[in-house]
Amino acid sequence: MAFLAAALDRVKPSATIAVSQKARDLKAKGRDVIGLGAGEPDFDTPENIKQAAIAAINRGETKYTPISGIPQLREAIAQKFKRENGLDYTAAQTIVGTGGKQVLFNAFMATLNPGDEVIIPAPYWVSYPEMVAICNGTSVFIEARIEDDFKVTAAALEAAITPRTKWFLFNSPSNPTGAAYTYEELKALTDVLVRHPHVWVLTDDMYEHLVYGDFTFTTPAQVEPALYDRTLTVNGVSKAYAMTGWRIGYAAGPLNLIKAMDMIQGQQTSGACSIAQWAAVEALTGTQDFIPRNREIFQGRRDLVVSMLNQASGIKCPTPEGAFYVYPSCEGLIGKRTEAGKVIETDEDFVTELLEAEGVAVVHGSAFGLGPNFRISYATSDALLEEACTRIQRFCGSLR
C-alpha cells in the first residue's frame, strides 16, 4: 500500500513476540501449551523494589521527568558502572530509556546514515537488524558457529570491517544462544577494534548478572580502555531484577552521543515512566541478595534442559555460559517425517510441527539468523521445563 512508509518493506515482525502470541491464542482455545518463547524471568519483582515504587507514588512522583532520566537514577547508573564494571562515567554521560530496546534504537537513529554498516554476530536478537533497517543502516552478519560455541572470532570480525562500518554490535551473554565471552576472547575482539578507529562499539550487557559456574563477566570498554571514547554500554533492569514490564533500560557513553540520543528521545517519548525510574533507583542501589539466589535457580534449569535435550533423538544442545536460553541444533532431524507424513525441511517446520503435535512453543533459529536450530527460554518452572523436554523427546522420537 503506497500510503505506508517504504521503510516497512525492510522490516519483519518480531518472531519471539509472534511465538508467544501464538501460544497465548492456542491456550485461549483450550489447548495445553507450554510457552518457552518469551525472554522473561518468571520471578516476581523483588519486594524492596515494589515498595520503592509505592513510596514514589505516595510522594507524588508522578510528573514528567527529564528526558534522559531523573538525576537520582542517572547517578545510580554511573555508580553501578564504576562499582561493577570499573568504568568511570559522570551522570551526564548516562541516559535512561523505556527499555533497552529504545536505548539501542535511539543510538542507531542518532548515528546511522544510508550506507552505514553495522556488524552483528549471528545468531542475533531478532530486533537488532530490524532496528538497523528502520534507521537506514545496513546489517553485516558474522556467523558464530556451533563448533565455535556460538562466538565470533577475531579473524571473522577483521574480515567484516569496511570503510563503511559504523558500529560493531556486541551482546554477551547472548540472546539467543546464552554464549558469553571470556576476558581473553573479548580481548581478541577489542584488539581488532583498536586497529579500526572509525568503528564504534555498541555493547548490549542486558544479561550481565546471569552467568554461571565460575564465569566472570567483562564488557568491552572495561577490557580495552582505548575503546572508551567510542563505546556505548547498554544495560537495564529487566532481566536480573525481574522488571521486564517496568520498561527501564539505560546506557553510558560519550557525552556528544548521549546528547544526540537525548534530543531524539525528547521528540519521541520524552522521559521514561517516573514510577519505574524510582523503582530502578532501588534496584541499582538496594540489596542485591536475590541475584545470586535467582542465578542458582537458573543454572539448575539450564542443566536440566541441556541434559534432557541431549537425550532427544537428533538434537544437539551445547551448554551456554549465561542468560536463560539454550540454542540446540535440530540438524539431525532435517529430512525426517512426522507421523502425519509432513517432511521436516527447516527449523521453522520443526517448531511448527512440535507446537502442533505436543503443544510446546519454541522459536525457530532462522529467525535469529542461524539454523537449523531453535531457541528455548528456560525462564520458567522446573516442572514445566521437565514436561516440555519430555514432550520434545517424544516428538523427536516419533519422526521417521
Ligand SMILES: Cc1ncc(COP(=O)(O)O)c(C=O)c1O
Contents of the next structure:
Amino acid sequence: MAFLAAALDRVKPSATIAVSQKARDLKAKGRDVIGLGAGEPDFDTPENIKQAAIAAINRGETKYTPISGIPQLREAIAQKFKRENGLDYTAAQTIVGTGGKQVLFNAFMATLNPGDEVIIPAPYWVSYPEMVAICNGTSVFIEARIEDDFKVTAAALEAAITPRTKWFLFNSPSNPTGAAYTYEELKALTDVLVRHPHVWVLTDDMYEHLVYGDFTFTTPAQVEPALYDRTLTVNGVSKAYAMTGWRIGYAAGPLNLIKAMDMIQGQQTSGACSIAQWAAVEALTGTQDFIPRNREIFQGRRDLVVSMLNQASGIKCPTPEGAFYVYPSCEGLIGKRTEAGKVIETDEDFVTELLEAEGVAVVHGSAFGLGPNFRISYATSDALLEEACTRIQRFCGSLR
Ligand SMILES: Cc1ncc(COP(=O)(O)O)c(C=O)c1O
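Got the form predicted alone; could you also share the form predicted together with this ligand?
Everything in the complex follows now, all chains and molecules, and the chain you saw is the first one.
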C-alpha cells in the first residue's frame, strides 16, 4: 500500500518557486544570474508598519488570537472594503488568514465536493488548480488569449458553465499576465454570472493597488451588487505593502461561508501570527503614502521592460495594466536553434536555454497554462531589469 496520499498524485510543486530555487543554486555555484522569477516586491516593508509590529511585541501582543483574526484587524478590513471598494461588510463577515494563499485554500476546502467544477481563466496563478485538486475539485480552464489582451470573453465564460460549476475564479490584475479588467470588461462577465445563480464568484484582488496610468480598479461585487451574496472577495497586504513574509491575507463574504472557513482554520493553524496582524492593522489604517510611490516605480519598470522586450527579435510583449509581471510571447522563436545547436521546441526550452546562455531566470508559460510565453517579474531594480533585457535581446538575436 502506498504511504503517501493519493491526492498528492494530482498536485505539482510550484514552478515559480522552482525557478527561484534554480537561480539561487546557480548563483551559489558562482554563476552571474539575474532572477526574474519571484512574485514579490523588492522594497522593504514601510517603517510605520514595522514599528507597529515592534510596539505590538512590546505590549505583549504575543498570544493566540481569535481564529478569524483580532477584532481591530477585522474592523480595519471592513473599513478598507467600504473605503476602497464601496462594499459593505461587517467585521463578522471578514476572515484573516496566514496569507491570501490560506484564505483561498480554505474557501475551496469549505465548499468543494468531488466533481465540483471551478472555472479558471488560463493563464492562471500556479497555485489555483493545485488547490482545487487537493480539495477534490475539478478545474475547468478558459483561455485568456493574447489577442484578447489576456482577458476571457463573456462567451467563453458562458460556455464553460455547467450544472457542476461551483466557482468562477477571477484574478485582476492577473498573475501571470498583469492584465486587469476595466469596469465594462468585468460587467460583461458579471452579466453572465447573474444569469447562473448557482455559480459563486471567488475574486482574488491581491494586486488591486498595482495598476498604472489612469486605470481604475473594480471588483465583481462592486460592479454587480446582485452578486454580493455569492462572492468571496480575497485580498491581502503582501503585494500592496511589501509584506510577503508577514503572511497576512484576508477575505470578506457571506457569513455562512466565513464561518465554515473559520471552522477549518480553527483545526488547522488557528489565528494568523499576532504580531503580523497588528502590523496589518497599521498597513490598512495608517498612512497610505507608500502605495502611490510604489505604483510609480513599478509603472516605470513596466514601461522599460515592455519597450526593451519588444526590441528583442521574435518576442511580442503586450503592455499590461497592472501587477508586476509581463507575459511576452516567444512563439516567433519556436523552431529556432541556439548557437550550441539546441532546437527551441517549447517555451520551457526557451527559458532553460536563456538561463544557460545568459543567466536570466524567467518562468515558462506552460507552467501557467498558456504558451508559448514566459513570465517576467519586474519587481527588481531598473539596473538589473535593463541588464536582463539586454541579455534577452542578445539571446534572441543569437537564435538561428
Ligand atoms: C494571484 C495571487 N494570489 C494570491 C497570492 C498569495 O499571496 P499571499 O499568500 O502572500 O497573501 C499570490 C502570491 O503570489 C498571487 O500572485
